[in-house]
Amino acid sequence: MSDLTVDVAVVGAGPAGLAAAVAAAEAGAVVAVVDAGTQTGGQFWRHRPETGDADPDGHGHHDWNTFLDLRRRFRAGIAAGRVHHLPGLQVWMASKNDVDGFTLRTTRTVVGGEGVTPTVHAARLVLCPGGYDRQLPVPGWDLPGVMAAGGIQAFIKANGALPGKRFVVAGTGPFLLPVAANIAEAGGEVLAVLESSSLSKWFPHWKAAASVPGKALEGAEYAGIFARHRIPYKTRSIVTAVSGTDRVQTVSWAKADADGRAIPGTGGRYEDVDVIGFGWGFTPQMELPLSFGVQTRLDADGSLVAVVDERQESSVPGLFLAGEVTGVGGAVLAVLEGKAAGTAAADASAVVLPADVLPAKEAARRDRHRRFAQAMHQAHPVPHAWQEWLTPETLVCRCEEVPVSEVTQARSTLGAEDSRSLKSFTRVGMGWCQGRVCGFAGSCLGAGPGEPAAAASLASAAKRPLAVPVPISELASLND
């Protein structure tokens, strides 16, 4: 397959993308779904390989029945010829013209595969690329054994095994809870969960929390697991350093004040640690949306996200967005946004009204989850004073081994206050990950202590001519 022309192309097959593809196909459109994974589900519903007659039982997953229903309908769309599933592929460049609509050029997730990768042409496009764990540097975070919290969870879900025996989970937000629970249920020992925020920050947002009672039930479930496995949950607590010879061995921690500053004389050390997982919320994958020049804004958690209308359509006509790229809010919200985006994108005349893309009950549920997401971001912010944890030797960019001292010097002496300037003067964000790990932290350091990252700096860190690494053979084979 070299070229595929469809009504609607969907990028991503996680909660948002799966829902968008199903909604568009069931509304009568011919759909192509390009996904980096080899099977549907994305990061949230990542599971063991679907081989033979065995099917994952959903243990450790939430909303598993929702996934099973979407997967059944997705497969029905494939059988009916309305859905073309293109797994194991990533979009490295996307473009739009007024005549042909959208063009997606793809490359294989794993280099070395055989055959020509398809180019997808679509009248309308739905982007659901998801996100990844936001990371903040801490002394020693470049040691082997330091992982993203989501990376630990993905390892367990995909392999049914643990990357170590003794764990510390640290950062902020409700996502730390399922990660620690998954570790414990898989047989690992969680020495502590260190939450930088205080649960009292939820008090001003109790109405938003109460409007989504399912979240409280999830919290009660995790509380039971924590009690059963005797997992310490410490609020207003931060990691001050990670140390070891050739891998993580010791994690030092301290109690923190309201701004996230370590309180002298508090805390202690955890010894014989195999893995520490950090999670400071999520960073939306904005490479593809930004390549189209969509309108953006800063969300309550400091993330750069895209602006959409009630139909999930962006400022670029025919381009719809759903999931983390419009604001991190969880799988339930992503599914509802995906359904709205897919329904709207399926309409060739583009006259679908907001009231038509979701029934009133589902629209109200979507709005409640959006309010809950905003409350969550405000109750679990990135600590205001996190830059005070750092030493001059702490690496900001692990790929290029750029320390904090070089970044602060470039800011103070060369006026490098944004990610683009910092990349030019210090090589921050110029390595293998292209700023996906250090982009947020670098933008904050450029802004200065206690200052939020600027939208323009975050956009610069995420804007790439090639959205993902692509073999030079792919470029050489282009005939236009």
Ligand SMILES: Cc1cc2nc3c(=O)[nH]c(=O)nc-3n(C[C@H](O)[C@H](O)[C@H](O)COP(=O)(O)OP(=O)(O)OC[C@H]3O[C@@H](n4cnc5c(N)ncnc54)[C@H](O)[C@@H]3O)c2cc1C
Second form
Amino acid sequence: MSDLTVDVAVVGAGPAGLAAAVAAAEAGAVVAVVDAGTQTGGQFWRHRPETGDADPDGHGHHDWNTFLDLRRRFRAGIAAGRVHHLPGLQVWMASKNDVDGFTLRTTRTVVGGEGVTPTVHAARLVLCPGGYDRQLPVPGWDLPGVMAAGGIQAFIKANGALPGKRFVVAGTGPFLLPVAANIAEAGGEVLAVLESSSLSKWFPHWKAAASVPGKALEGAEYAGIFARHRIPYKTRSIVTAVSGTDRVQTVSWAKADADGRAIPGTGGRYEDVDVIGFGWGFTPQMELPLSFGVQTRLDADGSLVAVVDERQESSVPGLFLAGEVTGVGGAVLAVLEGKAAGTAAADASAVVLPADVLPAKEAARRDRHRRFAQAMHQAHPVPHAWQEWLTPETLVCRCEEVPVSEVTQARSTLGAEDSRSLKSFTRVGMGWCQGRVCGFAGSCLGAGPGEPAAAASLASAAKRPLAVPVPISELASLND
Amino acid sequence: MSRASDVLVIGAGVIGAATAYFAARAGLSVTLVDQGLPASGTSSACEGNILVSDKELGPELELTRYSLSVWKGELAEHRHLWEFEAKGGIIVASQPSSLESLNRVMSVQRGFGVAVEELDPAALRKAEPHINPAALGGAYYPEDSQVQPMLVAAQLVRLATEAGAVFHAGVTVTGMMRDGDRVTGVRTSRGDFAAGNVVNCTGTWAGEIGALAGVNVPVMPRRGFVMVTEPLPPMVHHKVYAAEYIDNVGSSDAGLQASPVVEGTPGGTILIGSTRERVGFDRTVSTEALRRLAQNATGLFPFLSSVRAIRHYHGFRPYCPDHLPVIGHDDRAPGLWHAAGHEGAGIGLSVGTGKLLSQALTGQATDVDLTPFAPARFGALDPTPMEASR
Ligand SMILES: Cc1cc2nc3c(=O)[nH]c(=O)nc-3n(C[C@H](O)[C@H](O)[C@H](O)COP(=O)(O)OP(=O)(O)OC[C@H]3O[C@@H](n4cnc5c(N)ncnc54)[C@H](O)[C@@H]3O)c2cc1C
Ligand SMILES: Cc1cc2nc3c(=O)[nH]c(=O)nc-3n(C[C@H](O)[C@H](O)[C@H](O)COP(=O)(O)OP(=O)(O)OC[C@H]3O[C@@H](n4cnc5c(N)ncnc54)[C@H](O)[C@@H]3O)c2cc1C
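Form predicted on its own done; form predicted together with the named molecule now:
So here's everything in the complex, that chain up top.
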């Protein structure tokens, strides 16, 4: 496929990216959308292959009608020649210069295939790369059968089948609920959902929560599913160890105190577990924004996110961001931010006022969802004392098999207090995943027991000059 | 707290760490400061080759061999701390012309006592089964070794403190304390530190520190990119590089040069290094550099073309116009010493440099003559403007 030059490039076709592309195209811009998936929808609306006769009916999905509407308008944009959809491609490098504006270099999501992948040039860029489940190490988490909660959900959504029969879902946050519900609805047995937080932590934030009635409805729906499938939902409960001979068999758990410390003599074990899914909130995918040097901040959930203005424009002119990278907040918020970003990015002369990127009603809705997200982060924090779950042998970095003992030693004897020096001295984050999984944990461990991860540490853990792996043959045939 | 020490070392890269270590071991009271943590400069953005194979006759080869004797001798008991491995280097010639110059270099080096074996195509393939079948032959250097540079810096800082040195992280030197001509300490972001001797081990920053004392130390940056592949089972067993590399090392050409040095790491990833270009402190990713590295590496090892790169990084080699480091006392500013500008060989040369400086600092005769590295060779008192601002 040949190279493309457009007004607006969008990376990601999840809720944020789809909304951005549709808004920009409908405002008259020529848009290119690069997305790793083979069909639109991102993580949230990931679904089985769209075949002409049996379009998925949206079962198990929220806001499916929003998706159908965005997809219809997206397809209209393609038909009108204003939208170029580049599916199955990942952006491995994004750059900006005064002459060409933004340049996106792409590689195939699935290795193989003929011919060179396109390079996209654009006057403005909207990045909507989403995020992935945040993971914390726990003894035994390197066993096969330990998955990210979102990984289970993606598996179900993409295959319509389950990766096992008996499940435990653990971590914190409302996102554990849809995962458990999806498992149960697909015929799996959920032995328990272990939530580290106490739901009473929501009380101080009831106003923010009540202002988003949709979330309460979702909650009621999950309650129904949980009751129907008899799924135990245990709050203030944590997994203390995962064990098994060559894969997960037993999950040990305990009640936790207010700091998330296991209370001795409580809890028990789940036996014959096939899969345990963990989710400790989300980590926004920051490598592309960081490669432009955008201004960042620490969000209420401890994640590093980018700073944007009312138009979703970052500190880099012409670079717009929407969805998880500006703060984890769910799909509805992602759609609203995407719409604002796409509208602003379509506007070459930057005359659209902040107030006009979203109608007042939608802007108010966006603000309510942001407040809801903040409340959610405060009600479902990463437990303060999580480092106390670890044993010296627990692996921090699964790719490079680095145990906790090496990390604490590097910290105490070599002064490795940030993720950068930890990586240099112990290889944490040097392997295949490049710190995507262990970056948060490593940053916390560098900061010390009970300490939050520093922004600089998170930023260096998230710096990935290659946003995704690239075959060397493709680098060898790079053209300028 | 008494802040007066015999020696104040600026910079906790490999050079400063080694200098602090040997000075403390020599019985001097040592303070080491760095604006960041240990190994936050070039020493964490490089590779860890200790090469004799790429050196021509001259002071640098002598320093290299001395340093290697320190790595293998006095520091042998610590070799596991920094993953010292004498894995050997192989230079591969793919063109008749480069095979010719390789043969020439080999015979010169042999004359100087460097261990080197000629590899015919069959022997080359035995040593490196995945090498390009078109390769014409090579040379094997059993002395070529490697270390993990970040660990070298961090562990030498730790060992230095065990020997009595005091390390302060997060202290930026902003000025010199003077008594007449004499440098009597440094001014920093955390107050003054008095010292009998101040050693400038700040790599690419050395010119700026020199300027604080009013002396010209023309150390400039030479950028290098390195590429890292996905982890693989062992496929590359030595440090393997192309004969063309030797011509690049000493070159003053500002344009982009790339010769592959391909080597496996204990983690299974393969490092492909590195480019050389003079572009100041420019940190923009150069697609041209990536392309050249990829092309050259697949030229040596065709199997690499289907392997994926997972990362690349770049660093700035500190170099002087004559491609020799500056090591020794600066007669233009008594009390000030320099150990900087080791270009693409600072890791290997670090411990030799530190040891020789500690000999000089204690007034002993040095094991290797430091005259060729003397700061006074830059003459002028006024610092020349830096090539580019950071
Ligand atoms: C397990 C799980 C459960 C969830 N449950 C809920 C829920 O119940 N309610 C709710 O509101 N939200 C939920 N979410 C969150 C919701 O998915 C996100 O808020 C929403 O998807 C964010 O939208 P987005 O467009 O920012 O990102 P995404 O939906 O993640 O889309 C990002 C897209 O960008 C692509 N991409 C990323 N990087 C690149 C690259 N370099 N090159 C090309 N393409 C790239 C990705 O492949 C993906 O297609 C859940 C998420 C997970 C993982
Ligand atoms: C791509 C690449 C590959 C390389 N490969 C090799 C190789 O294989 N083998 C080899 O031997 N060499 C190699 N090198 C060269 C080697 O990395 C350098 O020669 C060496 O790291 C220089 O070390 P240094 O201690 O002089 O400098 P640095 O490591 O840069 O240390 C200087 C220190 O000074 C500190 N500092 C600066 N200014 C101040 C101030 N005002 N106050 C306080 N502190 C200050 C900095 O924070 C820094 O920590 C390579 C270099 C590159 C770029």
